[in-house]
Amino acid sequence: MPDVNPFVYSRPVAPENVLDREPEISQLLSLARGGHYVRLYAPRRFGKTSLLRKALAEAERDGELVPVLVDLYGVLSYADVTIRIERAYSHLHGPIRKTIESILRTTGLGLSLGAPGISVKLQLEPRTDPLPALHALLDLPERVAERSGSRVLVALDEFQDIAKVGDFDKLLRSHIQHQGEVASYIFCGSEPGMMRELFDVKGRPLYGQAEPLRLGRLPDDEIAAYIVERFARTRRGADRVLDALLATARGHPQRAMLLAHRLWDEVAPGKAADEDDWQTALARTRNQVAAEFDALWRGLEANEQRALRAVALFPDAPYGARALGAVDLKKSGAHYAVRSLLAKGELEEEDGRTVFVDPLFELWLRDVQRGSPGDEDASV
């Protein structure tokens, strides 16, 4: 068998490789079976899409729900949304796919689960109004229930991006408010501020429409068991440096897998990782993410940068006089900047403290503040 690194960090993982999350999946499916709508949210790279895929796979396997996963990342128009929803239904198979194909053919709108779908029609006839097709797709759960008696579970991933599509939330609510008996919806997003804007602001169409469910950090024991098992499966060991890896990852799902991936690369078959292997893996990880963090840093406002420095330098008292003096920031400006960073998902509240969501971003910032080699160009 090829000696393949078992730690995937750059894309959503297959359902069978999702680490932990069983309580969240159980809760999601329980709410879905009861006809409830759920707002699933967490910072970026916390495994929301992987969790959705596993939950939908379990729903399909049980035969109780028809699972539909719609990727809304980067949508900018009604045409974009229409294409994404049609594409999501095209991944279904078996009798339910035939049922949906039959329903779509009766619309006369060019909708299809095969190759000649609405995307082709919009390319050939750019002036085509996508709204009739979008209405038909949003009505599909009702029509599927009429034909098959099955409840449809629609998961809308990266839902915060619909804020760029004017009044789509209003259009969506006009359909789903009548579908409680036939469909369930999961609204999944990674921008805390934008998700709150969509669901928690009075006057917004989806205000109070979904049960909130937040994904937190993974427990260290679950991460440890996952890493140890995969090292052992590939004839390697990680026990001696596992505590250091866990302390660095701080329960961040993607960062834990990235660090494990880099560590595995340093260990030959039949060997166990030692401190030198860990330090090399950590250094390579830091080099890998440096450009990403530099770009993130340069896109922040000056006071947001100052606030992050205060949190990194004085994690126990970022609003104290010493911290604010060190970064030349007034307390009022610090509070405003931190609120903005919380909304963007760069910081979060944990046990009464303000902490970095991404532990590697905090490491990078501390490296730059110390003037580590290779970071001189960052404007800190």
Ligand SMILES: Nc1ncnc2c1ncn2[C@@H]1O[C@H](COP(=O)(O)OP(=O)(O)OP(=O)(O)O)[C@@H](O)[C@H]1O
Second form
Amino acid sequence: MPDVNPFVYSRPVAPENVLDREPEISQLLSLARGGHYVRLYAPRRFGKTSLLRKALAEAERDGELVPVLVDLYGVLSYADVTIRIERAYSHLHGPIRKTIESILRTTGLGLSLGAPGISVKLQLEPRTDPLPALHALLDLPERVAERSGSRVLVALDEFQDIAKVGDFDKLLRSHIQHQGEVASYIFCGSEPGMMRELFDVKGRPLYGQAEPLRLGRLPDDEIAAYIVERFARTRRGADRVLDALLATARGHPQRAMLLAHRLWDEVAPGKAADEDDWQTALARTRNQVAAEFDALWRGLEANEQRALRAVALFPDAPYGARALGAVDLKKSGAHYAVRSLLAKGELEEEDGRTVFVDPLFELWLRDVQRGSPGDEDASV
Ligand SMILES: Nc1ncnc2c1ncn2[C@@H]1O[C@H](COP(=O)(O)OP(=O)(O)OP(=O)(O)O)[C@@H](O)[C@H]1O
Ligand SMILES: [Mg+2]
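Could you present the same protein in the form predicted in complex with the named molecule, rather than the form predicted alone shown above?
Following is the full complex, with the preceding chain placed first.
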């Protein structure tokens, strides 16, 4: 058997490698079966896409729902949205795919699940009006139900990005409000501020329309079992340094997998990880993520930077006089900055405390404070 690192950290994981999340998946599917809309929220890299793929695979396997996963990452226009929805349907297989192909053909709009679909047309003739095709795609669940009797489950991943696309939420609502019997929708997003803007502001088309479901951190014992099992399967041990890894990852799903990946790399087959392996893995991880945090940091307002520093240095009392004095921030400025960082998903409230979403960001910030921004040792 090839000696392959079993920890994926840079893309959604395959359904069989999704750890835990069973309660969320069954809740999601039970709401979907009932025709309810769900708004699934989690910070970046908490495993939203992995969970959606697993939930949709389960729904498809049971033959009860036609799963459609639309990736709206970075959409800027109706044309973009149209292309993404067409692409999402193109992942379907079997008889349902044929049914949908034939429905699309009858629209005469150039929509197709094969290679020469609307995406190609919009790219070759950028002045084509995408709206007729978009309307047809948004009506598709009704047509599918007429022909096949199946309910369509549409998951819209990175949904907050539609805020940049005109009145797309209005357009979407005008279609889906008639689809209670034929389609269910999951709106998935990672920016709490944007999601609130779309769903919690009175007068917005989707106001109050979806049942909120939040994806939290992963429990330490589940992460531990997952890591130990994969180390064992690849003839390695992690027991001695597992606690340190869990304490560093703080239940952040992607950070846990990244740290496990780096640690695994330090350990030869047949060996168990020791403290040196862990320290090297941690240093390499910190080095790997430093550029990302540097870019993130530069994009923040000065008061946001001050507030983050206060939280990192005085986690127990970031609004206290000592903390604010140390980072040169007024109380009102601190509250405003923290609100904005919560909306961006950099900080979150946990048991009445304000904490970093990403534990590695906090470590990086402490390094910066000490004057050594993560690259003490350029060789790692
Ligand atoms: N339930 C899980 N089991 C195992 N690994 C997970 C799980 N959830 C998240 N991860 C880890 O997090 C990484 C990111 O997962 P995924 O892409 O699904 O998250 P996301 O929330 O969709 O991220 P993004 O905000 O970047 O779209 C995965 O590569 C994996 O390392
Ligand atoms: Mg994702």
